[in-house]
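First, one chain by itself: the form predicted on its own, in structure tokens.
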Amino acid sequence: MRLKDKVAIITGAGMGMGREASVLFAEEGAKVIGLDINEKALNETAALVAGAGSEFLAVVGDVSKEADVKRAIEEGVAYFGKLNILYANAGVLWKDRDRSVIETTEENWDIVQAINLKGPFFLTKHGIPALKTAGGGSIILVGSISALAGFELAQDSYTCAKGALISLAKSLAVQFGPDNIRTNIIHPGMIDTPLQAPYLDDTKKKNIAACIPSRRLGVPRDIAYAALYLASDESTFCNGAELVVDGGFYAM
């Protein structure tokens, strides 16, 4: 029971890493609110939480409409009675769209940045005062390793929302330490989820797993533990902190 009492929300929470950490902080005692733009993926999530135990708000929007993310917090909060955790995890990684910078319509970079970057800014834009409210609390980013380094089939959009979430993430962790409201980013690696799934055949997981010093690919609930510790009270010290979770890749 590491998240007694709290409530957190996640987006991106109908599957993926954001099933896997409502589930597993609902295994640890948290309410959850949910926000994600698939009803029945959201829905599916609730009924797991239920089996583990706790309480689930579901919230069908779109984190990059400002209008959506604000009323996700309100209506959780209003449910809940507090806001403890946020959780920016919902993203896009779209490789057949979101390429180099010579290939990417303006358009495709556009819709990136805007799930991948103003998704987390409307979080914590509306928010961080329900944390005040509470005395404090958590904020997790979702950066990736990608913004950390390189690669040839660059997906430029995407890299560049990461990049800039990390400094967002310093910058908070600076302005709201004070009033008891720690920032920290989450850099997962090549994680096996439905987001990859349509680029990753079993030959493509082999590869890329002799290139991982762990030899797998990671699984959501690597990063939902990761999650874990930085939402509970364990990390209250852990400020503008960057957590890889990648299996030893981005150490080579």
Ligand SMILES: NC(=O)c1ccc[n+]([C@@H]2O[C@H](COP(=O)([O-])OP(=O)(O)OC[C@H]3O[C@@H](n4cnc5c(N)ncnc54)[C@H](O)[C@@H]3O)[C@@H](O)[C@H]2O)c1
Contents of the next structure:
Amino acid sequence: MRLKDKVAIITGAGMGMGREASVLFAEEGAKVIGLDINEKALNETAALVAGAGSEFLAVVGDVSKEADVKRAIEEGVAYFGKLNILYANAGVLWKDRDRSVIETTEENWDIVQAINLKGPFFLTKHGIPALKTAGGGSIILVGSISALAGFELAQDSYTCAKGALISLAKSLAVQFGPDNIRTNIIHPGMIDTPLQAPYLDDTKKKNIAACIPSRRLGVPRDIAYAALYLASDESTFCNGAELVVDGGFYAM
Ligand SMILES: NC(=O)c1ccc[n+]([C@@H]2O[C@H](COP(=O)([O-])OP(=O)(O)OC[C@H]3O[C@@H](n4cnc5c(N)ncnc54)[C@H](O)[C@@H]3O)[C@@H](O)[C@H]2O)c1
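Taking the form predicted on its own as the starting point, write out the structure of the form predicted in complex with the ligand.
All chains and molecules follow, beginning with the one already shown.
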């Protein structure tokens, strides 16, 4: 019960790593507010969290809309009475529309920024006051190894949004450390989730696994365990850190 008596909000809780973190956090005693644009997926997560023996408040909304994020936090605090953990997990990777700067339209650039960068802006903007009221807490941002290196097959808006989150993590760590609020960022490597599904078949997965020192793709639980550490009181001296979870890919 590493998250006993904690309340967490997880964006993108409907699928992939957000769903897995919702279930793991629940198994560890947390109550979870899940914000997702996909109502059906969110309801499936709610059933899994109930099965894990905890409570889940499902809020359907779009992280790129400030009013939706504000509402999720207000409804969550009203329902559970407090908020301890902000997990800004929701993000999109659209390899068909978000490519190199010379191929990407302004419209597609902006929507990727709105979801991947403005989403965490809205979550922290409206969530930090609630963490302060609770006497402190943990903010977890989600970057990517694609923000740490260049890749020939570019998704430049995605990469820039994830890179900006590294700067945001450090800024929030310094600003709110004195309020007992720590901010850290996880950089997942290649994780087998619905986000990657359109771009991966079995042959591609096998080829990618061969390039990763751990010789496998990640699974959502690999990231959920990293988030669990950052959410729990075990990490109270961990502030402004970047945690790469990629099977050693970035070490090469
Ligand atoms: N999967 C990977 O290989 C990988 C690698 C590095 C970083 N990441 C990052 O990890 C995070 C989680 O990725 P994932 O692979 O679990 O993705 P996923 O697509 O499997 O799940 C993302 C969830 O976010 C929700 N979502 C999407 N847009 C939303 C919006 N505008 N408002 C609210 N909810 C929205 C989706 O409905 C979905 O439930 C993302 O930030 C992603 O960029 C993923």
